[in-house]
Every structure is written in structure tokens, then in C-alpha cells.
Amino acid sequence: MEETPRNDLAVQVRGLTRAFGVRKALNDVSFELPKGAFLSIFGPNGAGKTTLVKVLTTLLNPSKGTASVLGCDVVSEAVELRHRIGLISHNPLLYPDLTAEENLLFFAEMYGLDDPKTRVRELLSDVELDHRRLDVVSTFSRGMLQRLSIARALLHKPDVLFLDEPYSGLDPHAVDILDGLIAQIRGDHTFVMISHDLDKGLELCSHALILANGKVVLFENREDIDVEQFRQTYRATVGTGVA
């Protein structure tokens, strides 16, 4: 009998498996994340981290098992769920021939925001790109693209924000901006972040998950984590190689 999602949970995963041919990128993964939490996901390359986030954001269907976000099944209620989540990934999901403002207005209209122009101006200011709002995105640096991508993901004030290596390629100033934004909105969102940076991931998280070969090696509350023991577990996990 399928388990009913609990309304105090942001994420509920049960026996989740995702296969590509004979290879299982995720293999019987289970965990629960409460609303308002910040989950940092660690693991070696090929561990299944991005596959997990893609399933939770409705970009991939499970091969087996179930997953729900905010009580919405990621397969049968995918359309509803997409309006309640945001994703920051390696791909900025922006149109290079449009200006920064045009990009955000396009997505704001897709989400049906009541006052898109005000919301877009507000976010461009938050990510310190208001002075470049009329410049085409193809002229932006990697750090500027990532900052605009963050603004795009926050447009509709998602309940859960997924971040796939959000600090990758950012200059120190852009890191400070992202840190400030996360601190500013932390109380209003649940976060799920993939990170290879143990220090940053542990600094931000309320829960930590280590994946290897598609399986959960460790899932704990941050307050229960012994940092040195966690580092040893992580190093041993990375040493096992990829799936």
C-alpha cells in the first residue's frame, strides 16, 4: 500500500530507484526532510546526486519507488509541483539573446505573477544586476549568469529551492551575494543543495546526506554530526570510486 505523504514534510522518498539501462544511478534511496530544513547532499562524482535532484524536480521519472515534494507526487502531480519549487543548476536556463530584464519577465509571465515588473526589478537589485538589466545575457560572465539564474529561480517565491553546486564558478563577490540571499530568505524556504565543499555544505545545512553508488551512506541532522567523523566517512566514500 502506498504511503500517504505527511504535511509536515518537504521531501519524502521511499525506495527510490532510477536506472539507466542496467546501471542504477539511484538504488533504493529513502529519507524524509521536514519543511524549513536545509539539506546538503555530498558524494563523489557519479554518486547519483544530480539524478536525485532531477527526480525531485520532475525532470526524471523514478524507475521504482516513490518521491513526493510538499505532498505532491513527482510523477502524477508534476505540473502542480513545478509551480512550487525552484531550481538553480549548472545550466542557467536563460536565453542568451534576451536582456536580463527580458529573461526574468518571460519567466515571471510563465508563472502568472501579478506584478512581474516590480518583482523583476526587486530581484535584479538583490543580485546586484540592476545596472545590467538592459544588457543581453550573452555578454555576462559566469558569475553574472549564476546570479541571474538565482533571480530566475526565486521569481515565484518557491516553497522548496533546489541548488545543484550553486557556488561553482562564482567569484568571491558573487559568493557573498549568494550567501546574503540565502540568509535573507532562509526562513521562508526549504533548501536542497548538492555540494562538493564540505565546509560550506556543513555550515549551511540542518541535515546532511552522503550518497555513493546510488545508495545512502549517511543521513543525519547537523546537530548530531561529529564533523571529523563525517569527514572520514566522506573521504572513505569518495575513495570507493563512482558508480
The other form holds:
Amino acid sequence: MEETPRNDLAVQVRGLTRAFGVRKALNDVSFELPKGAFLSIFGPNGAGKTTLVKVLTTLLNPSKGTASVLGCDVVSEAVELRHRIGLISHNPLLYPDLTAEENLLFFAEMYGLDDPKTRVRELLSDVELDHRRLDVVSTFSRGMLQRLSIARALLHKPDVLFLDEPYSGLDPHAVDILDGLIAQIRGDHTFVMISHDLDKGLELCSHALILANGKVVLFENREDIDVEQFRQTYRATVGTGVA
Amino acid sequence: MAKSNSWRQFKAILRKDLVMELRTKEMITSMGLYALLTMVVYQIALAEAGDSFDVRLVMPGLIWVAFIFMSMLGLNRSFVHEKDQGCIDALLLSPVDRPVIFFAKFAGNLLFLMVVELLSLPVFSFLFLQGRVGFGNPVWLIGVVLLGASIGISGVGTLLATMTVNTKGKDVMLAVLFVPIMYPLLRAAVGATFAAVIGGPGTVTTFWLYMAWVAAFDVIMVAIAYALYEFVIGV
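Based on the form predicted alone presented above, generate the structure block for the form predicted in complex with the partner chain.
Now the complete complex, all chains and molecules, led by this one.
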């Protein structure tokens, strides 16, 4: 019998498998994350971290098993779920030939926001890009792109924010802005972050997960984690590489 | 929670594609240059045919060969912007029904294709029909066949461009899939254009018979593309 998603959980994953041909990028992954938590996902390249986030954000369907976010099944309730999640990736996910404002207004229309212009101005100000709002995105630095990408992900005020290596390639100023924005919305949101930076990931998280070869090696509350033990497990995991 | 609206999303995607094309002119420039160069090659190929040769007999075939290959260039470009910097993921992450993406992309491709076709025809007439006998039937019939065939080309092309954008050698892959599927449409479009250009008794009836063929192709292919789009673009 299929299990009903629990209301207190932000993410519920049961026996999740995603295969590409014969290769299993995710192999029988299960975990539960309460609302308001901050999950850091660690693992070597090819461990299945991005595939997991893609499944949870409805960009990939599971091959087997189930996954739900905020009680919405990622397959059967994908459209409803998309209103409630946001994704910040190491790719900016922005159109390089549109201006900053045009990019945000476009996505505001896609989410059906009531007053897109006001919301866009507000977010451009939050990420300190209002002075560049009429410049095309192809002229932006990496840090500016990432800040605009954060604004894009927050446009529709999502309840769960997925972050795929969001600190990758950021200058210290952009890191401060991202840290500030996370701190500002942390209480009301659930975060799922992929990170290769153990220190940063552990500093931010309430839960930590290590993936290797598509399987969960470790999933624990931050308060139960012995940092040195965790580092050893992580190093041993990274050392195994991918299948 | 804001409610998304398909019509609003359709307009937003179409407007975004128009703004980007007006800014970069990538599709229109590549298609326009291809059409122009093809016509120059045609003129060289027919240079020795002499004044007695009625170019109208081969004109429909020449035009549609140019337009089919020209459209492949543009269609290939139509999804490149979405792939750049992973924009397609942001688009798919938004609460938009996949058919809305199809119809918006289809409308944009149709518009760009029609613009280049309509600009190419006067050039073709200038290069080949100067001082010779004109069209046998009203010129607007040419407009009808251009619109009808372009709907089929854009519908199938949008689907195939979406399918092939992630493949290695997408240019070749698109051509390999596109040309065989387009064969029935190409045959009907050439027939309808021939009837419109030559004129004479019964040609208007022949024209509309071919147009019925074109319309049937459009309806079937756009319906198939619509039905398959979620599977093709998605997961």
C-alpha cells in the first residue's frame, strides 16, 4: 500500500532509484527531512547528488520508488509542487541576451505573480543589482549572475529552496550576500544544498547526507555528528569515487 | 500561492523569444543569408538555360528546397538559447504546462520563418522573373501556401529541435529526421505553388486540393507534436 506523505515533513524519499540505461545514478535512496531543516548533501563527483536534486525538483522522474516535497508527489503533483520550490544552481539559469529586469519579469510571468514589477524591483534591490537592471545578463560577472540567479529563485517566495553548489565560483562579496539572504529567510524555509565544501555545508546544515555510488552512506542530524568522524567518513567516501 | 495562467505564460515565452531574436538576429540572419545564397546558386545553375526556358516550371521546387533547408538552420537555433546556461531547467522548473512551451516556441518559429520567406520571394522574383511572364494566378495564393506549409514545418521542426538539442551532432540528426517526415508536405506545397504560379484552367481547383493535403498534414503533425511534447521535453 502506498504511504501517505506526512505533513510535518518537507522531503520524504522512499526507495528512490533513478537509472540512466543500466547505470543507477540513485540506488534505493530513502530519507526524511522535517520542515524548516537545512540539509547539506555531500559526496564525490558522480555520486548522484545532482540527480537527487533534479528528481526532487521535478526535472527528472524516478525510475523506481517515491519522493514527495511538502506532501506533493514529484510526479503526480509536479505542477502544484513547482509553485512551492526554487532552485539555485551553479549554472545561473538565466537568459544571457535579456536584461536583469527582463529575466526576472519573464520568470515572474511564468509563476503568475500578481504584481511582477514591484516584486522584481524589490528583489533586484535585495541582491544589490538595481543599478544594473537594464543591462543584459551576458555583461555580468560570475558573482552578479549568481546574485541574479538567487533573485530568480526567490521570485515566487518558495517554501523549499534547492541549492546546487551555490557558492561555486563566488567572490567574497557575493558569498556574504548569499549568506545574508539565507540567514534572512532561514526560519520560514527548508533548504536542500549540495556542497563540496565540508566546512560551509556543516556550518549551515541541521542535517547532513553523504551519497556515494547513488546510495546513502550517512544521514544524520547535525547535533549528532562528530565532525572528525564525519570528515573521516567523507574522505573515505570520496576516496571510493564512483562505480 | 500565485496561480499561473497558460495564456500569460504563452505570451511571456513568445515575447522573450521575439526580444532575444530582435537583439541577436541569429535565426533571421542565418536563414536569410542561406536563402539569398541558395538563390544566387540557382541563378548560376540556370544561367545557360536561356530566355526560352520558362523558369516558372521549376520555381516551386527551387523555392521549397531552399525553404526546407533554410528552416532547419533556424529551427536548430531556436533551442540553443534554452540550453545556454541551463535556462531550459529554469523554464521546466516553473509551473508551466509543457504544451504551452510547445505552442509558444512553435508560434515564434512560424513567425521567423514567415518573415524570411516573405522577404525571399521578392528577391527570387527579381532574380528569375524579371521581364518574363508573371504569376498565372493571384499572388495571394502563394501567401496561402507559404502559411500552410510553414505551419507544418514549424510544428514538426519545433518538436524535432527539442528532441535533438541534447544529442551529439544535432544538426545532422535534425536533418535526418526532418526531411523524411516533411516529404508529404513538401510534395503538396510544391504542387500547390506550381498551380498558383502557372495558372490556367483548373489550376485553382488543383491548388485547393493540394492545400487540403497541406492542411491535413498540419493538423495531424501539430496534434502529434502536441501530444508527444511533454514526453520529449520532459523527464
